[in-house]
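The chain below stands alone, shown as structure tokens; this is the form predicted alone.
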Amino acid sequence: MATMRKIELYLYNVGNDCMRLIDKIKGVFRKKAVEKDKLFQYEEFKERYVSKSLKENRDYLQQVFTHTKDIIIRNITIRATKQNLMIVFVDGMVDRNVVNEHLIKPILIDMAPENYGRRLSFEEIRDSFISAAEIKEAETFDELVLQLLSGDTLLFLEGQNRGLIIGSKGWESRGISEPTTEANVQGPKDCFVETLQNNITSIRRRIRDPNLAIEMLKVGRRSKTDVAVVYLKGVIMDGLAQSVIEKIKKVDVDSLLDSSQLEYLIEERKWTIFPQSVNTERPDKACAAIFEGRIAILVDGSPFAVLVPSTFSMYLDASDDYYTRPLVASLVRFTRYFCYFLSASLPGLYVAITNFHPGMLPPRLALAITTTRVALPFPTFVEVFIMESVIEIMQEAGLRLPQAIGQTVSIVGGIVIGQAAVQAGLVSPIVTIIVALTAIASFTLPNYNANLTTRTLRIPFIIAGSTFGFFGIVMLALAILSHMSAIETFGVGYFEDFSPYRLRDLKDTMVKVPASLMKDRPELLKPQDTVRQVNNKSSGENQDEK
């Protein structure tokens, strides 16, 4: 029995050897995986020079995009001086005419024979070879692979210990068209598009004033996206662009993609559902809040701007008021702010009004809605609450499906449901008309966000509205209004184009007056240069205003 327990132990202890050996060996190969795919960052780069030797370099940029195909690197010797070279780009990302007639050819080919036989200096092959508009050095990788990850090619020449950032940036990118979200009657038709330089271009085309400042930002640790910030010197709020450039300096996401999500990650309050900046597509309304005092926020892959500080005015604002007469640009934007309020308090209104307060209604009128609702399952309640939920996915399919098919679903399928629905005896026709009127009025709105405020409000006003009748709405019209008070952003009140009651900030709201009487900027943005136009009205226009 002793025999057989030494034996036992004996084979433990070897197995347990054999064990540890295993794991020591999966450790190896582990530590090896680990190694091959080791990750980069922009931090270790900054500890990286440049060396004089190409196939150091040459082998540092294979290690870094080891599974990266689209990295050129192409090696050239000029035969007629013995110097080695070195290019590297990203294809597809550059110009390849600028690569080719620029850099190579100038080299290789356009080379003087007075330069044969003799080593070029860096200095002369970038000051009298290179004949690209944009050229500047470095000596370190971090700025090295961010512009080549951005579309410029570098160069490196043997025995240098710097490179060569050469401007090839020549992707392809949408054409300038005509604006989807807002569209418009009057005035231009360009919008911008998702490049960067494009949408700078757009806003240079318009503001040719050398105060004009734009702040370059990269945001994102692995996306290093450009964000401009656009404004006005001389005329924003003193403190605001510094303001605006901390604020998204202290963004750190991993990736940024499209301005509405550094819309969201700068604005102050994130538990509300009102907008706290306007986002627009259109570079004459962007040129229009520069000249405000107000900021343009560009960012690069995003065919829109966002404008900062914003008030609530500017989501009821349309590109048309600025090109129209102004008495009917007043009447139009009247029209806009009582369809904000039908559309989120109209259903809630409704059902207020039958089950509470049905005396309000002239005899006639109530005798017939409650004709119609002799038969019916549901209580109004139920009937606004079906009949919302129908138009809202009416809606979003209308949104998803192709542009070709969505709009005539969206129209036909309303229709049909609807026409359905009452036949079927569920719903009351004048329900399908207080829907129909609500999804109509929110239509009116030139802002999408805003849209999207009043659809969300209606739930809230239809629940107020059937649990306390009018008391319940006017309640929750208060709470709201408190809401929106209290919503600043960058130091402007959500309402401050209405309250503390300033006459000049009150020209451009509800009502449009006459462009000549728009003498002031808005005094609200407390713009260091105030001034908008010298006073030359005409004398009627000044026996109006007196």
Second form
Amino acid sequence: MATMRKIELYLYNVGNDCMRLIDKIKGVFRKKAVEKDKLFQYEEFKERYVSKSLKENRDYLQQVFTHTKDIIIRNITIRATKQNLMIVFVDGMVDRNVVNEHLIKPILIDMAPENYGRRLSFEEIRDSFISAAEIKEAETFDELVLQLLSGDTLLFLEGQNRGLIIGSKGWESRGISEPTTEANVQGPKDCFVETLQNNITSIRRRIRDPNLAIEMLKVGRRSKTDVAVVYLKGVIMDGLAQSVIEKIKKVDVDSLLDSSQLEYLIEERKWTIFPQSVNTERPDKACAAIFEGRIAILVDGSPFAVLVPSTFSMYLDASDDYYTRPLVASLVRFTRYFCYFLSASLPGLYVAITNFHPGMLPPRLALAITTTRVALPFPTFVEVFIMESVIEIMQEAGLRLPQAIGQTVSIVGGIVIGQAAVQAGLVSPIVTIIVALTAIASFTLPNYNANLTTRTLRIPFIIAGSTFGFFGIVMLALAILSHMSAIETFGVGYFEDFSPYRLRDLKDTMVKVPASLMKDRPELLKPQDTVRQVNNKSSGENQDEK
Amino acid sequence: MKNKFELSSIDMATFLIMSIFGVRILTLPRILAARMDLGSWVSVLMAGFITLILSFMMYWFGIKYPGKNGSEIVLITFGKYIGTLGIFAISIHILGAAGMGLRLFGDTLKLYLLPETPFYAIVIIMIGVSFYAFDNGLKSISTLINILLPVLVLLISILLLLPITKIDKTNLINPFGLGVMPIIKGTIPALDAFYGFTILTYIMPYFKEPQSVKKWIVVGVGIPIIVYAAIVFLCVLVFGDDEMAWLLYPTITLIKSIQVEVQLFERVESLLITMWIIIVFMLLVLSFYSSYLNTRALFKTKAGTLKDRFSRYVQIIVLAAFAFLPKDVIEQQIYREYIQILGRVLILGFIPAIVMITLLKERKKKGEK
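Shown: the form predicted alone; wanted: the form predicted in complex with its partner chain:
Below is the entire complex, every chain and molecule, led by the chain shown above.
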């Protein structure tokens, strides 16, 4: 019997060798049908079916990935059944353990003795040999190539016009660390990372509601980036999720590298300096927003979730507010609102008052300012402008430099330049104080985009203050408020938590009431399920009046 | 996702308060003091009461003609010809009053704050910003009002509380010294201060539950009544009416006389300016809005068309023309008188007339049945 098998195997191998020889001879004479540097599109893959011949599939894949050296194509022969298989994966994108232990090993080594001699069917291999958890079938190359490039492993079987996609994604990623842009004292200290799956897990761990919806979309014609839209069914406003998803589906770009790019593509007002969706790297903040009835959009490769729809108060909320005592948190919030105003308008106000209305100041202060300004060469406007430019330069320099040098810059810039400029008689010490105070005020803002907005607003305020004094400042503030009132994100106004007056929405704005009083979700998001706390006596009444 | 915007009931109060506070917050004490004594605040209360009745009339025909604003109702009740004439008169009154208010604003600003800045620059900026706010639509306007109202109320309360220390008790002597007649006569000029309540009829069609705005009408008219009465009362107490009749803008003088004891700011002018700018700004925004609705009712333009845009810009030209028309303060005073008379005719004539005609029509219908 054993000799028979040996002869059989020998003949098979000889046959194979002959076939290969014939192929080679054929290949020499075959016309080069395809040009070498052909460009491929996913649309084309849709019409390309998996061939029954393993070789044809391999040739096709090799042709697609001509200049891609990290694609690994491994041919396997199951000796027991004399069947040929082909495994394809991208080096570095896959978890080698899955490929080795759950794919190659069961097929090659753990073959049960009863299978000797008979040919295994495709279904058998799929169902009883491969021990990886996630497995899918595909007949066309569009899905196969996409999944291959996403980190999955492909398996082709000789004589089958289907391919198997074995879930084997696994690559080196950054470990979960503390948030860098939204630091906090109390509360959770984890943050999102660049891997979408990890981020979804971070949210799932906090929301174990079966109604948590995670809709996966792909954005980017070439990048095919995964985008997850996360929301709570039964809580979210009717139709909001659909409109967000439709908006994302309409996005037709080449590539998507960060969530902020998607944010700018789906926002309604393009020509404004005010951010229209909140960026956060904190899973707790994202979850709180989801519980309120908002949507978190996660993008693969970006450690920031985008929260929509957003309202103005969200930009001045820090997670800390919810983990400290409400009265203290209210005071801190009030400080932040004040700082927002200060950060945008303080230099402008200073220019306006000293240039136009010195009478508003107490005589001694007015005199003190005048004394420091006696020998100065520039008018206040120029002075403030110079110092503002200096601080902008320093901020930008401190941001771009490595951390160790960044500190040096801040010391050199802050102390040396500030002090030297005053001593050299270029600027007055009060201007230095004003500019420094403005910069520090802007750092209290928890959202970096809000910080950038106030920095941008500073210049128009300085110009308004220096041309029309206090009148200019107030008019500019009114114009900005009008502009902000007109901004809408997905049907929710920017100031909707302040207008119209609704007690339920005002509870979490400039002040934060104790959690025991926040029994309902904010009304501005029109949630389907309004109740937040069960022992709620006032859920039906108290709808909108103050 | 684009739903039709609806106002919530509480917006009625905020719109009314914002709209009623007008330029007369500066001049009302003088106008009244020139005619009577300490009792002038009683006239303010009476005028307020009349305003309340008139606003409930407006509310009533707003309910009778659901979805129609004031100018459309005028067209329906008075017919094509008289109605068109009426709308013209209303438009002229609205834009004229706003133009005069703007003129007054520019003059006071030049007088007290920016002596070197040319008048036209102030006017252009004011019109530009308020037109921008109006052009953003009703939702934006309502949001703006809701944001600015707490600021305004805070400023007014501070400014009214500070002069209390300067009250001259001797001015309290001789209340009602001149009898009751001057008080009744003073009601009509006091009523001029409340014309802003007509905004009610323009926003009526946009309410989610028009039936439930009644109590907010009371609040919206009540708060301005209290504030106006308090201002008049305070001015009389501080200056006495002999002195006050000679002050051009008693409220400004009142506030400028304050020297804050705490040496943070020498004077509270900055608060006054902020208040004054907010008041005039909102006056312009709401005037643009109601006047635009007038034009829309008259020419039946559809939103978004070229005609519609044109009708918006026309408001600017008319308003600016009114602001630049008077050569000096005296001429301005004369024009203001004319507009006031027009306003009295419209408010006291048109509103009751609409109610009467509507009632007559209803009776006719019932008779036919």
